[in-house]
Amino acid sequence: MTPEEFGYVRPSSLAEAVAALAQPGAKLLAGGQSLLPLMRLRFAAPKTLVDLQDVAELRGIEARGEEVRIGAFTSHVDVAAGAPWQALREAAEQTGDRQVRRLGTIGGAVSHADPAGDLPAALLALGARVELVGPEGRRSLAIDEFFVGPLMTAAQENEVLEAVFVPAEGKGSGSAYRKLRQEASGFALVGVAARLRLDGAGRCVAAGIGVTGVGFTPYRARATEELLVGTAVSDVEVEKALGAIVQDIDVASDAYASAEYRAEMCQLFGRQAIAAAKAQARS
């Protein structure tokens, strides 16, 4: 099938950008490796597309102060190869193809909300927030309030997502993500995110867990980030914390994987993404 009908805007500033959305059945377009799809089956019909491609304030890497700053038309390859923490770096290089982390952008994974997508786990993971621009200005949102349903977010129709900031690593900290990978689509069947900061003892004193592909919306598993602080991340002590890690989730079953699969491989991923968070907190 082919697209309907749709206008086409290339505005060279974040400004321009907010402007242009402003249009009544206005869309922003990315990487389009989500949008493009869904425009070509007729599932979106926008009446304009407003390209991001120009827009240099979207673009780049920077730390700034204890954080670093992603801008959000920055690509999965960009991000694979630049960004912090281990964690978000796999995610990124394990996000669709060649093509799509090549065009795709992390901005653009981020708002479309997919609840199989790679990149959420590993944001919520490391605690990141979004920073978003519209006409009355910027606001700031953690992650985590960020997903509100499959393919929902909380950002308005009028805001421009500008950027993903992410803590800066610090001493004693690691990070990993583990996926069990659905063939035909590359997508997480499970995708789990850990995130360790260990003191001197080897004592966990942070933890972050981000789960992709088991719930209908990405989420953060705080019940077992709070059984893992205070710990030695003994192996008993994992597996205690893991057997939280889908508490209060309604686990997906689809024809890929039942619900009491999934909920078991997320156990799994999730002991390996913490063994490997905690291998390199220790290095």
Second form
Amino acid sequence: MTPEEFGYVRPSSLAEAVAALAQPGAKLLAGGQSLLPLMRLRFAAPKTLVDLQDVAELRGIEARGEEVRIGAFTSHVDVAAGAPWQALREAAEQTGDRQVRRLGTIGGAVSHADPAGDLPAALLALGARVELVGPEGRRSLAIDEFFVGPLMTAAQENEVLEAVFVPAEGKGSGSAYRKLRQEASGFALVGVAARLRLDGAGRCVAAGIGVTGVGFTPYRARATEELLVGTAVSDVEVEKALGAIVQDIDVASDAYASAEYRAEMCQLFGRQAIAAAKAQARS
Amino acid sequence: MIIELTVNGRAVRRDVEPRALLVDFLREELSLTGTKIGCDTSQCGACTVLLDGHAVKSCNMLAVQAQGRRVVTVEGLRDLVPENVQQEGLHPLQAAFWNSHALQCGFCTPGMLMSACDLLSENPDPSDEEVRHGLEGNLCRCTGYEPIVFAVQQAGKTLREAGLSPLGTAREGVRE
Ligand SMILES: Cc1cc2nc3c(=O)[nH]c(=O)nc-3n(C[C@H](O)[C@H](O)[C@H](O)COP(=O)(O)OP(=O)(O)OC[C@H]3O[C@@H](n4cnc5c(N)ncnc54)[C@H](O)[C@@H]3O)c2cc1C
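I would like to compare: after the form predicted alone, may I see the structure of the form predicted in complex with its partner chain?
Every chain and every other molecule in the complex is listed next, the one we just looked at coming first.
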């Protein structure tokens, strides 16, 4: 179906984009892979689309001190090929299909805030942060404060997500993302991203676990992280830590999978993600 | 609003509504009906075209987003490669689909060809698994995919022997 009528602007700088977004009824257009389907179904009818494709400040992946900056308009293909952290590359590679990955962007995926989004899980595990720019200036938010509900974020309507920042990969660290796909849609029934840092003796000194497809929003499984830190990440210790992966979460239940099944799959895919992260951290 | 872009190598200038989808623009404004509309959810891939050499779903993109860019549809596929590499006027991918009977109803074929073109330009010699993963954005309800996987690999072989990418650019003939 054709969307309702709207105006279209294509700013060439971030400042222009912020100004265009300040107009009533304006909405940002990145890859369009989530927004256009909604507009075609007429679930969304913005008055003006502000296409970000010419905004150079929003593109590219570069090291910034202790962090790596990934511009919001970086495509899933480019994240899969050039981002740090295996978990992030794997999440991008497992997002949608070839065509979707070409147009879809990391900023769009984070801002869309799908409760089953793949990139959010990886970014949660990595302890990423986002930078938002609005008429009042710039602010930084930790990614786990960003997802507030299904398709809802802590960004204001007049803010542009400029970039995602992830910590640089340190020595002894490893990460992975494992996903159980719903076969027809390709979306995650369950997705778990794990990040570990091990010291010289193989002891876990830092852990991050991001979970998607399971809760109200993608979330960070803090209890599991705490149970992993200080251990040697043995099978028994991993088992115990994963026992807490859906702690305090209202686990989703739908036609595709019951809450019980999802909780069980969190254990399985969590175990695989942690094992892969551990193997990398040691190599 | 006026847009200018290149479609199948020709410069095109048209006045379009911002809400026009690229697929409708191609089919209705330019009469390029080879590109199909197979679903309403951007999942089937029948509308796949090349945008600056890469596969995208033209049902999930606005025509205005293609301003200043290069679009190739199935009608322009064969002209990507020189005549001596075409087989009876077909791109090696089209010829391989024809020869291996990689279609029954044919509705998904234009999209399959465009995605396969992108896949082979990135990976000249894909395994079965790599073809299946590479074409996961294209659904076929007839063939069960087997002959499609085979056809893509056959086309890959033809192109490797010709020392060409499916987009017509020169590349090393055979991989180690
Ligand atoms: C067939 C299909 C399969 C898919 N499968 C998956 C999957 O398996 N896993 C998955 O995670 N996703 C999947 N997706 C969604 C895909 O990952 C999208 O690319 C992504 O969710 C949105 O990114 P986009 O760049 O396309 O954003 P758009 O669709 O352009 O925008 C999405 C939302 O974000 C806002 N926005 C965009 N950029 C910014 C910015 N810089 N600052 C502030 N707000 C912004 C827009 O206003 C809009 O509200 C699929 C999509 C399709 C069509």
